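Just one chain follows, in the form predicted alone, and it is written as structure tokens.
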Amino acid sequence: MQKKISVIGLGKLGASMVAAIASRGFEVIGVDVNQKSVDAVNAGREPVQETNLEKYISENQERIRATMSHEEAILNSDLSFVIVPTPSDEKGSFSLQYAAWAFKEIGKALAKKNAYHLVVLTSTVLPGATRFGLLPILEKESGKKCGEDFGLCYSPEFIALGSVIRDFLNPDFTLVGEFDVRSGSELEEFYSEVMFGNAPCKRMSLENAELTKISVNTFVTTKITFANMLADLCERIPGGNVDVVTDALGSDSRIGRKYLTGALGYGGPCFPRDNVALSYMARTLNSCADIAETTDRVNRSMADTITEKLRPIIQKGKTVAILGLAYKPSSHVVEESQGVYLGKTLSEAGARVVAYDPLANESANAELNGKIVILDSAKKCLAQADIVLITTADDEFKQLLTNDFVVDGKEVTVYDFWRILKEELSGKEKVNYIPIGCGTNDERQSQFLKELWGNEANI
């Protein structure tokens, strides 16, 4: 028999945790201290923008309702996911009060329940949180013993903003951390149920379950700035290529080839934050976690490097172009972006910066708060442009033609970090195209290594 969801937390994740899983049949109840997100839920509109959200929701909305009350959706159904924000603090920690305050509403709701009933959080957290700082919470309101009256379990989706709804149908591998078997075994017999693929379950403790989240984060970026640092490598280089360098390191099965492009650093809700609270707990047990501390560091100095490199071209009445203030193609999100850094640098470097996304024009404005001008299609920012730079490989971007730089026969160069437009720009007139990450075959570089490694050939 079916069990009845509720979810605890309307935003990005929760809304569309409650559209996929009423997709796939179930019963579920969203819950959220927003009015306006029950409303929307209930009226069978999105509450946040997320791919196909809106969709879905409306496609399955007999199976979907939406409360204020944790009481009415705890009492209504079997299983509740929280997804809550875990807000990073001044420490580089993950704080806990909005899900302390989330646990402490379940926990009163429980009190009313005979019925066993699966608690599972959801939102980021670290080693301990759960097991030593929100179950208290739950035995302490609800006057019951986790194991026998309820079950608990920490259980984070690996998800990408734009791609929820089909990242959280077809996952990699279903993460639990459970507090006990009953708990783990029935959590996991929920996954087989909604997940396409069979993709396995892997169940273990809480603490082993929650530093396993931050670690996945952490080692992506790792591998995000290791990329980077061959870009760099290659640009040095005679004819150097990171494409033609990461593709032949990616087809070895212990590297793989995701996230190993090399362009732009990382950004994001989840990426940065990951690496510091890593560390932070690092630290905290009196251990070291030099490597992520490394990539944080090597990652938030990019937009201060390539501001030093444009320096000695940025002059006065020069107007630089920025195609992309998302942190990744296709999103509306700036938090953590790359091309919004380079936008506050580039201005307070003296440049006159304009800049142009397709959906994050708006959230970029109030980040950005008027220090640079903010234009409505990629064809204005060029007219006006002395210097591109495209630090996103939107779609968008990629069907920008030669004629769309050179506007009335004005020289312009463009440096292209993620190498989207390299055969339609390289070596056309007017166009200096700079492929970041690729050498080229100047004669400097080839004295550079022709001196370093001549006197060896002469012995």
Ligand SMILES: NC(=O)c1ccc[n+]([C@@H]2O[C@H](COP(=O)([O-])OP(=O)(O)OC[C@H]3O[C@@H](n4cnc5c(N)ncnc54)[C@H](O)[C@@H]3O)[C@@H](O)[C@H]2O)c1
The other form holds:
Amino acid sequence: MQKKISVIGLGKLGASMVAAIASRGFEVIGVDVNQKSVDAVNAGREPVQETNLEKYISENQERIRATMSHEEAILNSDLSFVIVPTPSDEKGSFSLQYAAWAFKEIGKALAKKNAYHLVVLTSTVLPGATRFGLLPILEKESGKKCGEDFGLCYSPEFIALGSVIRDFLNPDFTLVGEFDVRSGSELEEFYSEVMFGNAPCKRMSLENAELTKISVNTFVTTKITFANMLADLCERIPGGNVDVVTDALGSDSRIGRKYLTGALGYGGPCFPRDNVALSYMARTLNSCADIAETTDRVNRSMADTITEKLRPIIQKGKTVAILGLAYKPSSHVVEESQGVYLGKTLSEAGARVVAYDPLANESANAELNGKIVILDSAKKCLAQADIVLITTADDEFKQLLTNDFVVDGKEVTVYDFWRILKEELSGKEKVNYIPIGCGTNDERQSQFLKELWGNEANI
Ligand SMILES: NC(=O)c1ccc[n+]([C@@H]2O[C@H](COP(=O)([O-])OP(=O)(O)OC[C@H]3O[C@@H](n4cnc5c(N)ncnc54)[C@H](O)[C@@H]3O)[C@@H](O)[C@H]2O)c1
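Next, report the structure of the form predicted together with this ligand; the form predicted alone has already been given.
Every component of the complex follows; first up is the chain already shown.
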């Protein structure tokens, strides 16, 4: 008989999982402590903004329902995913506060259930949290034993906001941390029925899975930061071009091309906090995660470094326009976004800053609290700008033309972090175009290298 599924937490991940699992023919019950989210799902609407979520929920509505009762969900399902927030705390760790509350409710419901039930924690946690932080709550509240009366797995998803449903259904691999073989086998079987393709299922202990999850993000951010380091080096050599270098570098199968584009730092709700948490965990275990700490430090200093670079020109009271406030294109999320950080540091340095984002104006406004002027179009920003920073590779910015930048014959300096307007703006009159990661003063840089190597070779 087909399993019935419940998902505890109807946020960006949980609601998307409900919709994705229901689209594969399963009955799914969603649980949230927020009445509005529950009502939205029951009305066939998306409780949070995410690509295709509303469409998937409404198309699969006959198999989806939502409730505020954990008990109702547990008693009417066989397998529960728990995907509640695990916010960073002041130590840099992930708080178990919400997960503990959810596990308490699940435990109370398990006490009333005779059949075996599999509990799967999907929220991001650090090694040991599932077994030593949360499992005791389940056993205490239910009065039952894990491995006998119920099963337990830690199984995070590897998704990006903006493509959560697609990523969930088409994973590179599934990660299953298992309390025991039965728990892992049940979850692996479920994934094989839900996911498309034949992605390998990596099964391991709870702790190894917890470490693997956080390692994926911290490794990827290290790769991004490495590419940013190369971009800075490329700017200092004649004819330097970071795209040429990373393209070749990424062709090596040991390295790979993904996330190897020199530009701005990373942001968003996951990447920045995961390095901090890994560093915390390492310190706590008397190990040291120097690489994670350095990646985090370098990434957090990017806005300051850029502001220092611009300081000589912004002191003259010029207006800086920032195009891109979300942490990535086509997103409304501004958490830890480089565009927002630049807005703050530049305005603190005395610049007049105007900015625009196709989707994130409202959330950026709330975050920046009047520190900069947010306008409702890129062209309005450009009309006022002496200096332009293009901080995301948004499709809308790729359509901009030279004439949009040169307004009333005024000169403009454009820093293009993603080099999206290289063809359009390079060599244009009145435009001082600076593609980040590219050598911009071949003569001076050649002279520098001539002196370095001439002296070295004793010429
Ligand atoms: N957002 C991402 O890109 C991403 C990626 C990977 C992993 N994660 C992890 O997934 C987890 C959830 O992230 P999210 O972005 O979906 O969070 P979110 O804040 O969007 O949603 C969490 C939902 O859980 C609900 N909730 C809180 N306590 C509850 C409880 N006891 N019972 C039922 N519902 C409860 C909240 O009301 C909210 O609707 C976090 O651990 C996060 O680190 C997130």
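Residue numbers count along the first chain shown, from 1. Rigid core: the largest C-alpha set superposing within 1.5 Å between the two forms. Here the structure is a predicted model, which means the values were calculated and not measured.
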### Message
So, superposing on the core, is the move of Ser446 at the CA at least 2 angstroms between these two forms?
### Response
no
